[in-house]
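The form predicted alone is given below as one chain in structure tokens.
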Amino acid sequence: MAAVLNPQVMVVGAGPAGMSAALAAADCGVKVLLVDFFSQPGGQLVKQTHKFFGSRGQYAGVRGIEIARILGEKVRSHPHIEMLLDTQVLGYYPDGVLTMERSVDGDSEYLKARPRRLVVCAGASEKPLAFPGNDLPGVYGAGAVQTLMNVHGVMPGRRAVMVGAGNIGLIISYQLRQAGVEVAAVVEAAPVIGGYAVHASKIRRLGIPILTSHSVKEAHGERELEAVTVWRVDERWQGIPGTERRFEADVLCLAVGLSPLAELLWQAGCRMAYVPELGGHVPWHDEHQQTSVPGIFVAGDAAGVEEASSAMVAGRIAGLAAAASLGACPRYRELAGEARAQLEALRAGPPGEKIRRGLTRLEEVGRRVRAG
């Protein structure tokens, strides 16, 4: 029979949102258990070699890999945080118990936890794209390409086609060039580029074409990827015959969006809503990052896919709110108010329009939740 851990606050996911939540709650004096599947904290930050925007509070001008190191050191040295790495959270049960499997020296250890408050920062998974040949070796998700290059120092190939002109697609295209990989084109199905103009400008200065209103028709190859055919799409996202273009390539990188990892929230009975602007099914949550289930909070991509800067701020709000609900954060109103102002600033302007639209749709769900 596995012993049951009883932390005051348990945080699932040690990415930018999770570490920020754990630190905020622990700074209020509560005991925090931080759990992550991987062998090091940082989440997607460990792959991000580009410098961040925002303000000093969101580590503006600092590379993602360095932010992961800074936050990781703070978490490891904090007296109120216990961190379990190489630990998979298996499920949430009606009695409030979470089960976990931890890898220790090649063996598995079964654990249980019954936290007084739960903060879910589980992140997101990459969305696939269906087309003939999408199972050929050489067809990668964007995260896999970043892992190969920025974590292991391995070139994924010699010539690439990038699918997706959001920030992830644009940033990885630039990183591919930095690694010595030629980028034949960036392909985007939408009629406009979804990422920041500064990232798109860097790509264009390198001579890389960005083909909007285009998608992949087919990937070619016998044993591995050899070429990619793209074509123009109409307003219904259907391919237009006669507009095909073929690119020789041994890498096809798919950066077509993320889906929030919300399984624990479904299991906990949180009120969920399908909001395409936020990545898919997300939990309704209030300004304190609390879901419809009292005592369960959410932040980061699990709450709606955004940038890491926003994830860190939302994580801080969730951690503060979890601690405040235990009577441990007398300055909550002041600290959370400052964080919410930062979050609004990050979501301002044209780059944040999609997120704001998604949050408006989510608030419609909130009105129904409050109405009972």
Partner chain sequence: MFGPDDASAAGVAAAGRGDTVAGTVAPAGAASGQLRRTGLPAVEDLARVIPPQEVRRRGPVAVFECFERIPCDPCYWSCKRGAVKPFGDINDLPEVDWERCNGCGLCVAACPGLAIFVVHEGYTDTTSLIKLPYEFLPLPEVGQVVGALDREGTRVGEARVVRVQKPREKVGTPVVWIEVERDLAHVVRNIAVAGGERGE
Given for the second form:
Amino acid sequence: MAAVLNPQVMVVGAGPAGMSAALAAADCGVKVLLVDFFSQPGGQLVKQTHKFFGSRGQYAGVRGIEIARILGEKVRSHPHIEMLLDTQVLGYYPDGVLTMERSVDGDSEYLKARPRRLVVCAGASEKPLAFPGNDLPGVYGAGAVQTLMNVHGVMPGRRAVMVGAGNIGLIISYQLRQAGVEVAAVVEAAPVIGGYAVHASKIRRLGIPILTSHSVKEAHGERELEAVTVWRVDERWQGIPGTERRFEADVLCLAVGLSPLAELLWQAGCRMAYVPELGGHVPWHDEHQQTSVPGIFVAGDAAGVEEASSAMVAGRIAGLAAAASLGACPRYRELAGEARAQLEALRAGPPGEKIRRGLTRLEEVGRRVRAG
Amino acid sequence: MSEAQEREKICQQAGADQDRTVICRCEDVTLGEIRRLIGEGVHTLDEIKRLTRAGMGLCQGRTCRHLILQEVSRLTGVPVEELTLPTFRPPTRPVKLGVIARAAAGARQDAGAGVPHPAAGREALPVGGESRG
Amino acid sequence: MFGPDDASAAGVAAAGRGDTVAGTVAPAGAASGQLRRTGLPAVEDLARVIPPQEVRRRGPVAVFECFERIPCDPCYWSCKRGAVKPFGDINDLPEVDWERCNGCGLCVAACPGLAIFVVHEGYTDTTSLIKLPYEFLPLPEVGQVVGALDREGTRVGEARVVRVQKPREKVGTPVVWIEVERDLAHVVRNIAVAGGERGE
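Form predicted alone done; form predicted in complex with its partner chain now:
After this comes the whole thing, all chains and molecules, with the earlier chain placed first.
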């Protein structure tokens, strides 16, 4: 039944950025269609059992799962927001039509929408790692481990090795221990821990070692993962023979970074730039979160991988800007200005340095585009 | 050894370890296969995709694209930002043809009139009309 | 190097043991190289946050083991006594007004980084009291003797559970009060409860 829906604003992804964008636009009186592939809103928040940082405006001190519930209730009860769950966006076509597949009672239906404004908050995907044995059962992306434990209540195994000491690797190591899974070690190829020191200290107190300048050499096992060999790496990230250490483990959890999910933006012809600091290829966007294609906005990890606190604020800016571009947000300048100040504050400290560098690079790309 | 020779060596020496390293898990393509192809002069992502099907599976390249980019960059000396990515085409996720066919047939029958609402059985979508703009 | 007084007497030196590298003194507001590499605060990190001796001996007081500028301020909002000074920049390190802190521990449960502890040196003649955040199941019982762990999770002695503050809401962070050997006040930062560890 491919009726074409005609929302004023369509938001793809009901994570922290998408829900904030939908709420901001809907509060301006605009009719919003919010679409997510999962059966409940929240995006990654639904498995984040840790408390958030940031300030009160972004629910600091509140656990991610609670933020998902709070924002989800706001979205559900908003008269101007219609949410379609279990709905996967399949593509963007040159006439501005998006196609979707929605699962209903074990069956699927095909939907189309032609929104006047599009806000893409599709999030990010996990980066993989290449090493011998990386297809053994027991080798997981960190997100999968978190979903198993915190959404479905399933223990991924008994003893884990974590790869990556960014916030995700550190937080999930802690959650593995909460679930009763032993964590043999956290290995990190960089010479320093990438995540917040408080998260690192938290898992050190549990007796979990963190091996910096180390990476996975090989995963062992006949039918499934039995052990992992790690080794020290030099400054060119090459393994140093003779430094191998072997850990018995039935879970190898990869938390080596995220990259923006921007397929729809590629399809829409948005200008993309390769900015490693933001996770890889990211859509160029301006201070209104608008991409190079007028009417298409982007926020959250899809715009460049960052923390959920900033995703909420950037989502709000995108929602306000989409509404403003329809003439529905007379206080745009003031409201977006406030949000931008919050965003700058969140990015002002040392952890925001990489993001700031990435955004500067993205800005240079934008200048070249305008000049050319 | 020059840098180019070193790269050539990496391609030639792709062996058992590289054949146990999976790059595209949807289509079961290994690092060994990719390195050997690069060694034979296959230097674009599109060519690698067409020759191996890497990136054409369930996840549509979300997992392997990144790894192949890095590998091509490393073994050809071309920076990642200068490499051309394969074209992104819909659908982004697999969809049964029957789902699309049914929708198309339904749309013909209904000829646009009285099309059942996607949220039929629940409440009407408020997104059909536009109150502003 | 140990700060204004004999912090080492209360185990501060032991607290900072680890692979401290000579000559890596971090500028104020930045975490030490050791902390960035290992997750273990160095003596110089701890020396900046451990309250002066007269405050430590007076009664319970919060020790903020927060050494890195990150965007975070729930400790400020949690304190009912205004003991955490207002943040100019959300990335600022928390600054505690020792005269106002009574060691109530509200901030211990509020801190998203689980980085705040309340310490009462000389709780008795031979013991110190520590209030620490504990997000594992089972929660210990009052009176139970549990393992006392240091910042590396190494068992350094025993602790007696004095009180278990369960949060009002299920999603809050429980705070466990433990009594340890007096000199371990700044060493013990975790407990090992028999019967395993499961997330709260």
